[in-house]
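This document opens with one chain alone, in structure tokens, the form predicted on its own.
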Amino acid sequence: MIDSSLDPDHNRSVITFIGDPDSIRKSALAGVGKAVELIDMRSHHGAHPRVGAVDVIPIVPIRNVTMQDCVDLSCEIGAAIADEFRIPVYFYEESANAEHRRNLANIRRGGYEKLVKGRLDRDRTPDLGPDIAHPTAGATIIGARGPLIAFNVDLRTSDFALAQRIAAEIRRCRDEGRGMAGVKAMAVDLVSRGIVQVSTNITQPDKTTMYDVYDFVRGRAEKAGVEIERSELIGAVRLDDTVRSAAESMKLEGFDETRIVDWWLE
């Protein structure tokens, strides 16, 4: 494991680990087993969308592995989850068996509460496993995808409507081709801290950097007379994405990872 993130408002844990395919398979299944043991979705509430105790398992190629290898691994893990734990499994992104399931948000729509209302049929039919949600663990989504950056910006205000407006503007800019390429955004009310958050997934980090998102949110917040409390990275990030973001924030021309001493020492 290289990183973990937990907070009471999202009521969600993000565990990041790397390894060879066999280690990933064993670790993922061990994690699913523990989550099924400890988490009861019938009493679970949180600000982040989710369909189950193990909401989503992304498999990302890092080194000496292809995207197809990750697709194959996701299918293997998904089959084991369905067979061993009797949990409905949906495949997304590169592992999707239908185009409408490539987008994670489409599968999550309605959340666990919608899944447990009855039989999972028509567009809700799982790719593997039973056609009813697991009573306490719901369903699981798994798939191979490219790297993304989970990046959040907290606003020093409790004005949830402001965070909603900024997130909506990010999505409009993305959809209209006016910037924010590949950025998914939503507003989150951080009740325990009395502030709000613009939560994003940067799915095309080669086109949109963390600084792009931070600067966008800061600019809109400042127009409303609100300061930034902090920004937050969830999970891990690639070195070149960090370098690109840092260089952009300082308008540092000609800077890349080869200018970092540690890069030469690997």
The other form holds:
Protein chains: 2
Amino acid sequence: MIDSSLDPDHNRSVITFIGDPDSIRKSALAGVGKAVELIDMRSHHGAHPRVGAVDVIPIVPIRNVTMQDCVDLSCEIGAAIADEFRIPVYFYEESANAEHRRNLANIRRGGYEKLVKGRLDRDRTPDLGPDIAHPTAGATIIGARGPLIAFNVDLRTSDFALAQRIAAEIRRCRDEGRGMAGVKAMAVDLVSRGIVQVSTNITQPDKTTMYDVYDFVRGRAEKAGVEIERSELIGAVRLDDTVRSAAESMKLEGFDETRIVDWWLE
Amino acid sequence: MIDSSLDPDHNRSVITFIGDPDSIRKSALAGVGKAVELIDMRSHHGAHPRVGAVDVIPIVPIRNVTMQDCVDLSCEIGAAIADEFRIPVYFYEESANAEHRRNLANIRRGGYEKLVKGRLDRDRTPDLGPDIAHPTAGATIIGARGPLIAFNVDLRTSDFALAQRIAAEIRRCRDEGRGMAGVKAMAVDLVSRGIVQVSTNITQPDKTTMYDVYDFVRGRAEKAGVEIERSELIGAVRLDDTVRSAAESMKLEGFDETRIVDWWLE
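What would you give as the form predicted in complex with a further copy of the same chain, now that the form predicted on its own is on the page?
Up next: the whole complex, starting with the chain shown before.
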């Protein structure tokens, strides 16, 4: 396990672990077991969209495995979740069985609350498992995908509408091809801290760096007279993501991994 | 060799190489031999201070060696340079034989042009080698020291006085303890490119990051209506330097090496 993060406003834990396929399978299933034991979706509230106690399990190829290996692994883990825990399972991204299932947001729409309302049929038919949501654990989404950076920027204000406007502007720029390529953005009200957040997923980290997103949000917030409180990375990034973000922040030419002493020592 | 850099205005090459002490000794001496063969200081001009064809050889402990190991190695290489090439050798930083020899700038003052003017006596007596400068190769400074970041910021202007003012302000803040800890700064006129540069050495990279320096220069330049053209790293940095600079640029909390997937894979 290389990172875990949770906070009272999202009310969501993100556990990041690396290993060979067999270790990942065992660890994922152990994690699912513990989540199902501890979490009762009937009394769960949080700012982040989710469909179940184990909302989503992304599997990312890092080294010495192909995307297809990860798709195969996701199928294996998904089947075990459906069989052992009687939880409906949806495959997404590279593991999706249909085009409209590729996008996580499509599967999540309406969340746990909508899923438990009736039989999971038509658009909502799960890929594996029972056709009704697990009463306390809801459903689970699993799939292989490329690297993604979960990156949040906290604004020193309680003005939720400002965070919403900035998130919308990120999406607009992305859709119009004016920067922010592959960035998903939403506003989150961090009630417990009295501030607001622009929460993003950088799904094309080779095109858009963390600093690009930070600088975009900072610029828009500044125009509204609002400062950045801090930013936050959920999970892990690749060395290359860090290097390119650092280079971007300083217009640092010719900076890559080979300029880092440690890179040569391994 | 992990990096080499040179440019027509500094008219100076920086060669960065890593290895075990024996490889470093052999490579350093081979490099000295080639520099002495190719470079004639009698016709050398450049914006960067220097005392000889091989101006300075810093030896930095990276892993599995102590600072004392590097001091010992610098003594060995220094002795060979004095003996084999008949070049006066000065020891600096951790290898210095006297307090006033610790600071590179003290030894360099006046440069090659001053050194060749007469016998090297009193303040200028070398630690090893002949008491007159080598006619074409001048003198060489060598020593063990901690990591240092050679980091330059280019301004989109030909206003040399602005670069001088910013460099002076960095030194003033450093001396008054208002940030810029351990940063040495000077202005360089990049005549060949028609712009100017604030050239820095970050000698306490655990206290001051590249981004700190970039942001300082950017802020001062902006007040004068001048944009940053780019920044430049000479040589290499540690992973930790990169990570902390990235964190600084985005107010990114809790970001360290453990958040980089690659770090776990080695």
